[in-house]
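One chain is shown next in structure tokens, namely the form predicted alone.
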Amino acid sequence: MKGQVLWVFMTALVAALFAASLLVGPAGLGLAESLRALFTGQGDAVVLVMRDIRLPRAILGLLVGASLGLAGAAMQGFLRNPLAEPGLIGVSATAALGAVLALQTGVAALFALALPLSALAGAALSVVLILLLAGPRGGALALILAGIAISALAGAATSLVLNLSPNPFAAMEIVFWMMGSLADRSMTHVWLGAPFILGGMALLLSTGRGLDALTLGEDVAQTMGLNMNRLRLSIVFGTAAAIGAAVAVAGAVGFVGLVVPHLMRPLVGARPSRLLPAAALGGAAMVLAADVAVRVIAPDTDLKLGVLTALVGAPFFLHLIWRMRREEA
């Protein structure tokens, strides 16, 4: 698919993804009754359901879902391994633990931010260690370790919780809570995520030049006058930021950045500059259309959105490795 007629195309689906999101639901409003409640706020019931309910759940869908895309994508053009996701360098574990230990200890029921702050604060924990384990220059190599290190330590943190909570409600909760979910949030989980989202997606996008130089070789790319140190700072950080926040507010939501990048990386060539806003459009698009089937598929069950993306994106995956044998045999 050729430049331009890409992104139109991208930026569509995802715009008419957006409205499924906000049009869909087990409410069964009509058309012009929700956009009426939505622009002009007339229905007390409706502009409930529209602004309270809907509204934050498609914002957050559209966010989450580009930050795993995009993150997905930087990691891998990074590392320059095509198995690289998100949660490599240990932000997803980590923010997940700092929710678990919320839940557990009751602080989450204190008052409503302290589940995705302490997530939060699970994700910049990550990073300390990540920079302690692998050092401020450590290459690729050193990073894979350092996060697959943080990555088992926090899940075996996480289990340890499970294995040994003495209130199984609370266990129920975790589990739920660590399947990925948009649903039940609310405004005030958007301007809380949102500036760590989207900070974090300009930090990742700000490295395309330098994912681009990367892909000549790192000794090549480092006599161009690429930065190395800062283009690994920005990745870090950028990613961090982006799906710590991404976590803290949707749970964990798999597989998004491990499988777009890969469905993306055909239409765009072998440029991660022209890979990373395309795999954030591919992230978006896939995440909104998970959380409108999910509605659509069991409105009276409870389906987690991070079910549906592993059942979705695990067979596509499989595929795509299928497919990568046959060119290589």
Contents of the next structure:
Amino acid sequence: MKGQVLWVFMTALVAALFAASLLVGPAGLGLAESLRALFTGQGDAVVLVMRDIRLPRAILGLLVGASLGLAGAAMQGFLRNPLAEPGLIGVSATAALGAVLALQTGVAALFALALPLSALAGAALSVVLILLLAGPRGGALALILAGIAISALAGAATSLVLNLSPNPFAAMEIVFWMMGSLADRSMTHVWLGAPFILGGMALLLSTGRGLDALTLGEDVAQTMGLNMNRLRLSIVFGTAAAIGAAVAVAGAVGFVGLVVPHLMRPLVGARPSRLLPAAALGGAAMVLAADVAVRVIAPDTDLKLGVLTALVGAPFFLHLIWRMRREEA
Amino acid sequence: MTLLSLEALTVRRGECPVVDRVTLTVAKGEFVGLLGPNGAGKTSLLRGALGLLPHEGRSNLAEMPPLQRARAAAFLPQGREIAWPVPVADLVALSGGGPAAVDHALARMGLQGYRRRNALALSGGEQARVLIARALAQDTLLLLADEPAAGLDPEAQIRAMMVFADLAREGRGVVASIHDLGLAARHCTRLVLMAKGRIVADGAAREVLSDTHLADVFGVRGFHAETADGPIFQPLDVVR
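The block above covers the form predicted alone; next, return the form predicted in complex with the partner chain.
Whole complex next, starting from this chain.
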């Protein structure tokens, strides 16, 4: 698929999946009934289902998916490594730790936004740590190593919390939250997450030209006029805002940030500035589709979104590696 | 007009200076061959001059803001990095020189037929030519190239040298670190010999590639002749 056609197709696909997300659910509402309720606000229970349950779920699917795909593509472009994923700088792990602490201490039960706010604080902490560890001018390698160290530390702290958990139910709650889900989210989650996600995505989308130049390595990019420091800060802050907020409202949704850039590269080409918006659309499509799928596959058991994306994503990634190896041979 | 002006430029790796108070100016019309054994400081000199390494002393390029420097000098590093499989024309266009500059650079490197080819699927020598074309498309008065001839076949080596010599004749300046002394002697307008971070000789091939310099700096003995075909130099054997 070339040029305009692809963008039209991807946008249409995302729109269709967004609509599907609005129309599929256990309430079994009719199509006309659902749409009337959504747009006119007529029909009490139906309005509640559409506006307070399905609409925030669909919006969050769109935002979370787009931010994962975009941040994955940006991280791979910045590190010039196709195995990079948005969690590499430690944001996902620290945001999860923040959420887990909120669940463990009971703060999460105090008010609706306590958990996502705590997760956002965790993400902010990882930015401070990574800039301290890697230094404001640290190279790609320093950034990766600092990210791995922060992720490992946050992971260990999360395990510690689980380990010390007073009863199995609290531990179960934490484990289920960490699997990632969009179920039972409200518009409050949207209002909290959207500004960070959209702001982070805007910052990441602005890095396209810089990432293009980086295709030729840091030295050449700099001598072509790229301000390496500004690019690094845009990547770190953009990823932290978008992914931190995504984890805060949805938990850890794995494999989207890693797989989607690989899916889009054969379609739009490998040039980062073209890949970024395509990966955002691809990520949105993948998460929306997966979130519809969990409702269709197992309407009665609360199948977690993150479980499904990893279950489908990992074998697919293996297939990509297999194909890549065959092409190289 | 001076294109490159270094004053007591020093670059340190740890405490040890790898470029030690180097003063050098390069003017329009010069194709300077930067010579010296491995570890002499050639790469650090080029990167320090561009402000890519922390340095002491002065460099006119390092003092410019990034965008102004990008219009003053292009850099062709030793490591030939192409991270993604993008078409050759897109890669060359990253210089931001516009379609005319891209066409001109591709033509100069004999790459007109390569425009839509995936840069990563090319051979090492072809990739090297693409990256030279990328640097040319930046359309600057000065080109700093770090071992541009390394790993190229003889024809591609000579063609690259001829392109650089042409740039100098057009009134631009080129500084290229070169290990092949014969290639440097034949094509450069001026040679600069480095050892242990310092410039030990600067001038025409005959003076710079003298028996003493060769023995002291490279530890080799060579054959040098001025022929009707131009200067010919061939290293012969190791003396120490």
